[in-house]
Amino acid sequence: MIRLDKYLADMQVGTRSQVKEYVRKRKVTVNGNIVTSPDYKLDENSDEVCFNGERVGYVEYEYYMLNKPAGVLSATMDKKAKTVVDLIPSARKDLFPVGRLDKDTEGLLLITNDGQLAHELLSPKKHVGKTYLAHITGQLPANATELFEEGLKVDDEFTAMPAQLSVLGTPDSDNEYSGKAMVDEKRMAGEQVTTVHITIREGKFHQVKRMFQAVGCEVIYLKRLQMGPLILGENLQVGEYRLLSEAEVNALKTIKGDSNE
């Protein structure tokens, strides 16, 4: 059961206060009957709700993939900075990011209102893989891949779980690619830049940056490409978002049902 005003506000008919006014003005019906009480309780799965004669269906959970830009906070609200939820202006008010990306990190971020699924995806017991593209400066050790696979000792308090590191080489200066401006700046200063993919299965504070610092390198650009079965792809531009497909949602729920303990 759900309150009528919450039902309509969730479905973006208006703000909670606007919806209450619509109801009082007799613009809303439930199962063909005018309802004038905003706190009227209804069954969102079976009752038919109409606003101005148009049916308003209810979707309990929504799932968005966002290609997060740098400079935007992974939060629901902030008094000074733009948040990832601000980038989906037409979305319902109960959305939140699943996990976080650092303010200067770009890439895939799941936005939803499904708290249980978010909890499962972020659970340390699930070890959901997250793959990043990084441009780094400095000289990687010759055995860097092995060090990451064995579980890199980041500092005295943190040893990372085994991670997969793929060294892609030096970025092509003649082509456009993510983070090119930062790479070009470092190159002009005479620094060596290497592009890598790294997959981790935990989410400690600044983890990727700290892992490369531990082997004498610096991350100058970081972008998340994949989280579990979700792949960012090339069609979603920085700052854009889209609803997940049914297949993608089902794939996430399959992870939810795993028992990787």
Second form
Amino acid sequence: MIRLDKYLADMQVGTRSQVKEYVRKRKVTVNGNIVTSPDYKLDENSDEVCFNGERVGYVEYEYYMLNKPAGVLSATMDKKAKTVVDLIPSARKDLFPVGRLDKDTEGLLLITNDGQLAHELLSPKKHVGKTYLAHITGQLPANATELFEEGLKVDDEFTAMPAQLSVLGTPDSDNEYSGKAMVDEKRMAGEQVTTVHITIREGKFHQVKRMFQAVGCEVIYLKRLQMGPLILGENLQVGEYRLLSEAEVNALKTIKGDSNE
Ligand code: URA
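Following the display of the form predicted on its own, present the structure of the form predicted together with ligand URA.
Everything in the complex follows now, all chains and molecules, and the chain you saw is the first one.
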């Protein structure tokens, strides 16, 4: 059951105060009858709501993939900084990001109002794989891949779960690529830069940065490429978002755990 004004506001008919006004002005029917109380309770699954004679169906959950830009906070609101939810302006008001990326991290962020799914995806028991592209400075130890695979001791309090590291090499200086400005700056200063992919299965605070720090390197650019079955892909530009497809939502809901699929 849901209040009529919430139903209409969730479905973007107007703000909560606008929709109250529409209801009072007899513009809204439920099952063909004019309803004038904004707090009227209805069954969102079976009752038929119309605004100005047009049917307004109810969608309970929404799922967006955002390509988060650097400089934006993974939060729902902040007094000063722009948040990831501010980047989806037309959307309903109960959205939140599933987990966090650091302010300076870019890439894939799931934004939804489905608390149950968020809880499952973030559950430490599920070990949902998260793959990042990182540009790092410093010299990686020759056995870095094995160290990460064995479970890296990050500090006295934290030993990471096994993580997969692929060293891709030095970034190509001619073409455009994510993080090029950061890479160019370090190179101008004479530093060596290496590009890697890393997959982790936890989400500890600054985890990827701390893992590289523990092996004597510094992450100068970080972007999430994949989370479980969700892949950022090439088409979504930084700052853009899109609705997930039904197949993507189903894939998220059927994650068994310990997966990058
Ligand atoms: N690891 C980090 O260090 N930062 C992020 O934003 C995500 C993973």
